[in-house]
Each structure stands twice: as C-alpha cells, then as structure tokens.
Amino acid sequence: MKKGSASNSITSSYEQNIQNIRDEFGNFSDLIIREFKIGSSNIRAFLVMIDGLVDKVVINEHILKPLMRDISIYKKDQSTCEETYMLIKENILYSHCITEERDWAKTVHCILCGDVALFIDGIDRCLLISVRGWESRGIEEPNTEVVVRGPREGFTENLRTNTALIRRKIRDPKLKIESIKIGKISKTDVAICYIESIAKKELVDDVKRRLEQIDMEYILESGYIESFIEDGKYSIFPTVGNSEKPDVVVGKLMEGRVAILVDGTPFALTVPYLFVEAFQTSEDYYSRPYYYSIVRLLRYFSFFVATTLPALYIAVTTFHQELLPTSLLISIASAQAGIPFPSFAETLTMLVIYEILKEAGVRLPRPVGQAISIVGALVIGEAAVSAGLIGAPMVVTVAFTAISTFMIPAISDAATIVRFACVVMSSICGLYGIMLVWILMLIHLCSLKSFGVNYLAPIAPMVVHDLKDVFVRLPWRILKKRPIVLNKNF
C-alpha cells in the first residue's frame, strides 16, 4: 500500500482493490489483472498475477474454468458474496494450497512471489492461490563435484526443489526445514536445514541469530550470506563450507551440522566447516576405504606441494645447493644456464602467468577454455623455454604445482596465497622464511573457530575418537558413531 493510502487491509470495494493494486505496481508491464464474472450470477471478480511468475495452464484449467463455468453446478441463484466465497474457498478451486489474507503488504508480496490473488466483489479479504511455475533448470550433475561413484543428481537454482532433493533423502519427521526471508529489497527466500535430535541446539540457535542480523537489500547468492556468518572474518581460509551435491549436504546433516539453503543458487552451506573437511569427498565413502585412504593422504601432500613446492625451488637453488645431490645440482644449473632472471622472478613469472591462464580457461566458454589450455601448456611452456627465458625444471615445477591445486578445490583459493607468501619469504630467508610462513598459518589456524568448534579439530585440540576419518577413512563398521567434536565443546 503506497503511503497516504487510507487502509493495509483490503477493503470491500471492488473498483478500490482494482485501484489499490495499479497504485501498488504501477506500470508493471508483466502484471495482469484479469476481469470475470463468476458463473451465471452477476457477482464481479478478479485475478492479479505476474506473467512468467504463474503457470497459465493451471490457472486456465483450475481457477478460471471452475469460476467461470463449473460453479453454476454448485451455486444457489439468490447466494450472498460471502457464500460464494466460501463455496470458492471450499469446493471450487482445485489447488493444493490456498490461504486467505486481509493485509495488503502480505498479498502484495505472495503476488510478487508467484502466487494469484483473488478479489470477490464485497469480500473483505482475498484467496491467495500457489500456482507457481516459472522456467527453471532440471536437475543435473554439478560440474564442480563430478564423481566416478556415487549420485550424480546437483541442487538447482529453486529452493523447494532443493528441499525436496533433502528430504527425499531423509524420510524422517525430525529432519526440520525453517524458512526466513533476507534482503530488504529481495526478500530471498533462505532456509535452514537441521536434524533435531542430532543438530546442537546452541548451534542452531546461532546460526538463526546470525541470518537475522544480516542488514542487506539484496542476496543473490549464498556467497552474500557466507561473508556474513562466517568466522574470521579476515582470514584466507573458509570457515563455512559449501556443496551442489544432496548427497553431500545429507552426509554433513547426519554429523549434526546445519546446512543453509538459499533460492536462486545451488549451492547449499553447512556449518560448521572444519579444515579436514578440505580433504574429504562423497566418494571416498561410496567405494572401498583402502585405496581412498591412500587419496586423502594425497591430497594433504597435495597441499604441501601446491603451498610450499615453487617456494623450496627457490630456496635450494638460490640459498641452499648443498641440499641437492650433486647430479640433480648440476642438471637444475646446466638448465638454468642463459637464464637472464633469478629463481624468483621466474618463478614469480610463471605462476602469475598460470593464475592469467587458469582464470581465463574458467570464464571463457568450455571450447576456448580448452584451447586456452593448450596454448598455455604446449606453446607458452615450450616457446619460453625454447627462447631461453624460463628453466624446463621451473615448468615442471609450476605444472606440478597446478595440478596438486587442482586435488584440494575447496581451498585452492588460500593455498595459492599461501603460495606467493612462501615464494616471497623463500627469496629473502630461503628455508627459514618457508618456516616461518608455515608456522604464522599453523597458528591462525589453530586460533580459528567455526561456530564455536575449533577449525583443526580432531587434530588440534586431538581427538583420538574422530581421527578415524581424518588422515585415512577406516571402514563403515567402525565409522558409524558421529564425530564428538560437532556434539560437545572443542
């Protein structure tokens, strides 16, 4: 209701609602307000949707057709407004949900939401009709957690459907889905997902507090909400974790986390995420835990590598030869040998060039992404060390590189920082600066929480009970107590 209007209620008046909802949306070209008379009798009425919001063959074959035509069955000739209402309400529409309202700014925004309003001449109050159907995505693989074993169905940009996707999952009364509205302009709908006999209430109760103090007008994403909520607000490392994967998201909930779910993305939050959970994937628990195992050792010496590898390249060849064996020493420099630039700056070089074609390989369509690829690898690679400019072990050092990145997506971001952090320090201190890099991030890790757990834990503080899941995956038998960590105070 525009400001000076006399009421928020809906009024009695037909040509008043009529003029309150042109008032309201103005020049809407995508309002439709659709004039009728129902049945034979000459009671006016009238429904108000938004085109493209709405799905136009429900509302022909089940609102409008009935009113129309099929009521004049039902109807008495001599009935008042108010027992056609009830006679619509009741035994009329054929809709799954139908809710009457009286205030103008909850039907106004259930309108702008998909659902069809309903004005009857000398009713005070509308039906509020679902009929949503707007043009959406089916449900397809996500791209960023393909797997060789396990599901492959990914969340879609619609909440409900990513509801469902949950509970399809968990057919238990105590899996509970709130919903809250943020934005002051988007209204987006978000919803919290968690079990209630496993899920901390303190926890729950904290991520409630803090969806309800986000001050924005608008959430496009759930990355708005992530920045939010999460803490260390400062840090390199994520401390909310985020999944396109059901399966995943179900797995988290059964430990006892909490999961977010926002309309427009399919990117479900959980928290809280801990750093282990980096090195974890859906399908080490589908397959058998002995090779898996092996994995998830790679992918923590997959961190190593993609922190600290062009870092020790710089340091023994620059710093500490003596390091090396002589043959491999002598190989390194006969390579390097013609090289107009230090270890750093060819170091510095390549990587920055790897970041411009990894960036460029993302944002382009998938055909030129590909070819970025090749021409990145093959002819830049080549060409630079043909021309004398880079070492053929700095291209094996930064191919290396790249792809242990690639083994730990969910952290990529912070161990290419830490990265140029430890290629920096190398080329002052060598060795020592790659100490100290790696002893100021153990202890921001160590000082980081995640919704009141400790963001190293079971590592640190050790918690021998969850270590099982850590370092390696033991098998079910022995997996299927939850981890303490989540349930009690670390």
Given for the second form:
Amino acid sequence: MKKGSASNSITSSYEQNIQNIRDEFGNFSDLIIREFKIGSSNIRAFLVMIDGLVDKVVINEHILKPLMRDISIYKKDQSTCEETYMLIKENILYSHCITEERDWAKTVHCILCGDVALFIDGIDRCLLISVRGWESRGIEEPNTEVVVRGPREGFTENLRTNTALIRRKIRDPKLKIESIKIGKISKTDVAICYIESIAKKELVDDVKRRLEQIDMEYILESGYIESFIEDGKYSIFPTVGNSEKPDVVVGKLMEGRVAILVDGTPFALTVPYLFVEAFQTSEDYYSRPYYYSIVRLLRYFSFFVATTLPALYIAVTTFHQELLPTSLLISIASAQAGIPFPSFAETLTMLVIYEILKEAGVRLPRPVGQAISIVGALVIGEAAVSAGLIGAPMVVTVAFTAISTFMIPAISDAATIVRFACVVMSSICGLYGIMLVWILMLIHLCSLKSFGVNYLAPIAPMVVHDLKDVFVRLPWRILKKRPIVLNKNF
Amino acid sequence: MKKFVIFLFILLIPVFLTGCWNRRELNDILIIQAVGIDKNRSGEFKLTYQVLKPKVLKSPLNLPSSPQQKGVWCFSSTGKSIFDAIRNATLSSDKKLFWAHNKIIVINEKMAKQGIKDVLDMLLRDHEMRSDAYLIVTSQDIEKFLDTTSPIESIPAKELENVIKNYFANAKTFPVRLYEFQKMSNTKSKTAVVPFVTTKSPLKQSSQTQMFYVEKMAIFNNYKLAGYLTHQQMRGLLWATGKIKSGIYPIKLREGLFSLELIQNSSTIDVNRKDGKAFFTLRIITETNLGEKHSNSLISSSLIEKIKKELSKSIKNDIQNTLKKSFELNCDILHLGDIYYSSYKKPLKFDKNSISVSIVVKPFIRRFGMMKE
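Given the form predicted on its own above, I would also like to look at the protein as it appears in the form predicted together with the partner chain.
Everything in the complex follows now, all chains and molecules, and the chain you saw is the first one.
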C-alpha cells in the first residue's frame, strides 16, 4: 500500500495500522504503542498514546483492565470483531468522552493532543478516548494583579481550566465558548468567550474574522494574537486588554466585551479595550466606592506624573524659573549648585538608570534581586547625591515618577515612552515642548479605535451615561445599568 | 513614506514657532533677591544687588550669623542708565543676573526726592523684570543697607519682605509693590506711599546682626518724595482707604488703660457736592476685642460706652491727623480726588477750604477676655 493513501483513512488491517503509525511518527521516543489481546479471545488490539500527555492510571485501570479482563463477562466466545468493537464502545470503556474516527490525519492530531487511540484488528475505525492528563500548575494567586479584597484565583496555562473558571462564574447557557485553532504548526487552542445577548454580534464576528486571518506558524502567548488583532498597529497605547484574573474577565464579558483565551498562557485578552480601563482595577468594584473614587482620581494624576513630571522639572528649572515660588527655587538651586551636568543630561541619566534597575530587578532571581535594590537605593540615591553628581530634587522627581508608573501598570510602558518624548521636547523648548507632546498624544488617542469603539470613549466622544465609572466609581445601585459605550455607533 | 516625511515636517514646524528660546541652567544665573538704586556723585546710576549664594544655603546647619555663611552676597555696578548699569554688572559677575525673583527695590531717599519716574521706567518696561517687587525707601547708605546680616533669615531680602508684609497685624505700615506704586501714582491724586525702612541692632549690646525697622511711610507725590507719614498718620490712611486689617488701640481713660484689638473693619467713603465744596463722609464700622486692662474698675455698660466713645475719638483723630498732613504737604494722600472724579468726572480742587471730611465711627466691643474682672 502506498504511503499517501495510508495517511487518508484507517485500514482494517492490524499490521498496516501499526506500520502507518510508525511511518507517521517515525522514531518518537515518547510514543507508546501497547499491543494486547482483548479478553480471552484472540482478537488483537493496540493502544497509541504520547507519554506524558495521558493519565497513566486511567489507562491502566479504566481502559486496559476492562479490555483485557472484564470483557470476558459480557463477551461470547465466538463473536466477531465487529460485535466486539461495538461491545467495547458501548459497554466496556469507562471513559466520559469517546469518539469514533476514520480519518487518519484527525486521529494523529488527537493523539498529539493527548488522546488515546484504540485500534482493533479487523476494524477500519479507531476509538479516540480522552484521557488527557498532563502535569500542570494549579490555580494560584496571580502575581500581576494582586488584590487585598477580591477573589485570589488566577488563570493557569491550561485552557480547559481557564474556561471552567469563567463558566463557574456565569451559569447561563448564553455564555458561549467557541474554539478555534491558530498556528499552522503549533495548532494552539484558542477560545473565544462572549455572552450572546450582551456582546454585539458584529463585534463577535469581527473578533472571529480577525482571529481567522492570523497567519502564524506558532502561538506561544496571547501577546502573539494581540499584535495580530489590535487596531493601532504602530500605536504605543494598547488597544487590546489582558488579565490574569477570571473575575476581571467575567466583569468585562458582562459589559459586552469578548475574551480570547489561549492555551498555554494565563493571560486572557479582552476586546474592545478603552483608555479608561487602564485606570480601573477589580478592587475598585469590590470595595466601598468613596475611597476608591479618590484612588481612581489619583491614578489619572499618576498618569500625568508618570508622563510629565521629569519634563516639567526640566522646563521649570531651565526655562521658567520665574514660575516657582522663591523659596522652592532657592532649595532647588542650592541642591543643584555644583552639579556638573545640565538638567537634561541629569534627568535622562536618572531615567535610564531607573529603567535599567527595573528591568534588572524583574529578571533576576529573587535572592540576587535584593542586591539590586540595595545598589539602586544606596548607590544611586544616596551616594550620587552626596558625591555631587546628581541633585537631590532630581532623585525625588525620578523616584516619584517611577512610583507613579506603578499606579497604572496597564499603560506603564506607553507612559514611559511619552515620558522620554516629554523630557526631550521640554529640554528643547520648555513647557511649550511638553504641550506639543501632549497635543500630539491627545490627537493620537482621539484617532485610535479598538474594535470599532473610540479609544478615549466615554470621555471623547462624551457618553454621559458611562461617566459614572470613569473618573470616580459610583455605588453599585447607580452603576447597575450596563455601560452603553460598547454598543454605541459613533 | 512620503506621507511620513511630510508628517515629520509638520511636527517640526511648531517647534520653531516659539518666541522665547531662553534656556538657562540654574547654575548659570545669579538670582537677585533685592536691588538698591542710587546715584553716585558723578550722576551715574549705581545699582547694588543682593544675590543668592546657593552653595551656602545647601547645608541646613549653616547659621546665618557670620558673614561667610550668609546666604547672599552683595555687589554693585554703575552705568549711565539703569539698563546700562545692569549690563555692566556682567563686567564683574560671572553669570547673568536673573530678575524674576527680585523681592525688594530699595531707593535712596535723596534720589527719591529728585523723582523716580525715570528710574522705575526700566523696571516696568523690560520683559525680564517683574513688577511685583516691593518698593522701599531708605536714608541709609544702600550698600550697607543691603549688606546687612540679619539674625533669623540667611537671606536678608526675605526677612525684609516679611517685615513689611506684617502690616496686617500692626496697621501702621503698608507694603507697596512696584506695579501698585505705578497704579497709585497714575491716578488723579498722583500720590503713593512707600515704607521707609532703616536698620537697627536687635539689642543695644549686640554686635553684628541688624534688624530691619519700618520707621515711617514715605509719601510720593507725582513720583517725587514729598514727606513722611508717622505710624499714626499711616493708620489714618489705612482707615480711609479701607485697608486696615488688625491693630491695637490703647485707650486711656480716667478708669485706666484699655487695649482694644481690631478684629473686623469696614469703611466706606461717599462724596457730595454743594456750593463748589466737596463733602466727604467716611463711615467706619469696627469690631474689637478687649485684650488688656490696666484698671481696677469692673466692666460695666457705662464703662464700655466710655471706651467705645474714646475709641471713636482716637480713630477720628488718626484720620484727621492724616488729613492735616495731607493739606500741609498739599498732596492728596487719601486719594479723595479719585473718589470725587469717579462721581463727578471733574478734578477736585485740593484745598483745605473746599474740602470737608466728616467721619462716622461705629465701634463694637465683642469680647472682654477670659477674666471676669
């Protein structure tokens, strides 16, 4: 038999099937082919599986054992292969999910996904038994979105676990979880979640269309997908949101968004993503509204600080000294006295040093990470000031800027880029330069869209109905109605 | 690609649209805190600058007492005009002067008598200057006056600024900024007042340090120093212009001495014209607290009435005193001409006989302190 036809469908020949498997997989070190005889009869059969992807205990106890021993109870001695096959399918196998398969390619794919294929002599079909069970991380508290009050569970790398976490929070058949495979080689499972009656149909279709158009050999993380489906391809601002927490994703689903879950990563994507979402955290909604309204205003302030404060410092100390109150100017001037660098060089140095420290601190193993913070805090902060290399107000400014960046983790990288632009422009033309950068940034933000929704909505264009959850978070009795911005056509 | 280049070009345009391109590092400027203006014998302008020494101010442990550790240093420059003198400063100083934080402009008494209209012109006209510095007149040598070592602040100009701003508590002086002076001088009345400040030792024995003392108020008539107001007369002026905030009125009666603290005041001034004469009515309402009593008599309603009466009398007295001075110098310190002009659109004939001012005082004593007796 030619190899080409062998890979089309399963034959009834036992030897041919084994040969086909061997041809397909070649010298797989993790491929297991278990040959055995069914019951006390002479009907031969074999199981094919990938070691590590299947649950060994289940196979031994619930597949092999019934097939080799328990089957004798039912089986008449002289039954045919076909009768035995039906018996096995209907009575013998203790498995929740069994599919019959004739197609060779699909069988191979399922084996690679962690199913066990049962081939029986004389039958031109195989049974695919789902015994997927591989080592995976349990549900843990996510590191990126830590909360004081609120659920602590986070997504894992396992797609099924993740969809189950979402399903557990919405017990309604309207919650749809559709599956799609992306990646020509990796064939990664991707799930699209939405609530049928809430999410706009055009939005869901748009998401599906964009996902189908992805032309990529492999998908390792949801970030791959993000870069393919986002709107502003060259924008520094994210137009696709991500979260590690099921409660956050469910909250967004309930507002009419679509979530995209990718196998192999705990980060789920949510679209559309608006600018104001960067200033919202899940805890805003779990705690009482008054304090968290202030915190939210602080986040907007922090965005301003994170983008503009160092630039403002440069502008005020080198261009507009008259803007400062005299006593403040005196203390800055006295701290700057004898510093050999111009303010711009000083600021840039400090900002770059901070970025280096931050990046080094993130990647380093934890015990070494402490050394970094000591070096950062003591050497840069103290020694550089007392050595007269950098002024103390500069250190304060950069430190405050750095801390402010952590208030808005979702857009901190965008804020950093804007910050550098502001610093450069303010060293060229002072406050005017900062203004130019901000105007440019605002024009850009206004022109951005995320899946058909204006990025700055509901601020620009103004949607008064949704403003109750933008700058402040009003109590839930007022917030009860779903935001309309996602369903509005501008 | 072409689009991108055009976009970049458009981005570059606004950068060049800016008018001021004045980048100066803090280390490249001399921050002036006070400036003194005088004329030397050859008729040239001599400017004395009090400039910050940031390096000295760096350490918080530095005490301002010794001259080496003073937060400022002074130097002077001369020139044919004020602007010339300012630029000539760079002949000796290592950096350019920075004027935006100038707090005090000290004017020599002699020069003030000759008129300061042209002197102030540059300070008001040039864009680098700020017109919110306080004007001060002194009879002392300007160099010495500015080079004072003050006991509290390491920057004497700051201390001086605070001293003259204290008027709200004593109601005997009034701080005047450069633009306020200009505004007052540009009215129909053409008069303005400026504090006259001298230095004095904190105590008789003490040696190096000097304190500022607002001795009196200088009256400027049409930019020329015309005379002085005493503290009492200044108080009258503050009453008449409604700028009084708080102050102490010691009232002497047969029963003893009573000190009243002014808490809240309001004054309005109206004008009426009759037979070519201008009748001004000044209505004053004042609320006071009794703060001190040197007397054995109990506080009774009759005593209170007496105190009130005496208070009105002394307030009236203050204002009359100011008026007297005003007529004496023949300059309209109370700006009566402006009030007249705004009602009748005619200049007021400033003459003792054609002006009469009647004063109505309504005093209240709200509290009598924490002691019964």
